[in-house]
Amino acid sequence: MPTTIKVNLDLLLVQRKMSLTELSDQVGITLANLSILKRGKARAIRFSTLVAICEALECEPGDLLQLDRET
């Protein structure tokens, strides 16, 4: 199984006590993408997309992203 990388949005979502709207409406980005993103459907994020999610969520990039090793 190849390495994949895991989108931890969900969890960052439930520990900052934020819906998806409300993570859209805070950084610009319509629902539908992040929930393509949130369910690890995206196929690429741009750096500009990242840091805004970072700064909204108060987290790392490795907070929200993590690689997922298949053993």
The other form holds:
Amino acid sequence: MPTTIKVNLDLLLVQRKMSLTELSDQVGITLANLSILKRGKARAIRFSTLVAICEALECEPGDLLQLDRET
Amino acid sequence: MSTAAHNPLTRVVKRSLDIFRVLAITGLIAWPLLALFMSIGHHSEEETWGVDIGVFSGFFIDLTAFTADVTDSPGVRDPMISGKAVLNIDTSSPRALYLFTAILEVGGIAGLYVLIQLRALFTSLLGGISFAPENSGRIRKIGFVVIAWAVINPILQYIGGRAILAEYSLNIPGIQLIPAFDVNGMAIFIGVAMIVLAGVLKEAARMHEVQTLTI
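Please show me the structure of the same protein in the form predicted together with its partner chain, now that we have looked at it in the form predicted on its own.
Next comes the full complex, and the chain you just saw is listed first.
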């Protein structure tokens, strides 16, 4: 398995007791795109998206993204 | 949705391809059956089939057979004229008819394959999918078929022409027919260009995927 970036969006949402729909409303990103991000299917993330999600979830980029090292 | 999907021309081309596909399938099925029925039902008292068989052939015309002294005409240095042309022969030979049918069928199958790929491409465009790896693959396949056809068709025409002309006697003094071999360089160039364009479209599809999956 190659090294990949793991998106901890589902974990952060559970910790904040927030639904994907609520996050979508707050950051102005479509539910479909957030779902792609949550499922780890995204190829890249814009800084503006990262800032908006981190502000909404009151977290740091490092909390959201994690390096999933090759095993 | 892409602009190609909203372009009325895309729909017109797609509908035209639908019609061409039906016509091609009908022709591919009907023509061999027709040829078979014609050869079975052919009676010896009839001189020909009544169907012209197009034979790509080379020709030599000796002008001296038509006029006494050609060299007197200004500018004419050689009384022999040569060239290549499709000769329509109304023959009664079943072998010639079968060969002609086989050559037509091979060409028809290649044409139908291109039509199917083009139709799938335009269906995809109408569905709003322009930059997709499948579309790149379709253009690549069409390119390969065009090249294959440009190479195979002259060989088939030569073999068929040789066999048909061997049974055909043209009793006109001064005119000699030979089977012709002519590779369509432009078709090969178009096929290669299509393969290159398919590569460009593949890269565009990859970039489009990255853009779509950038959140």
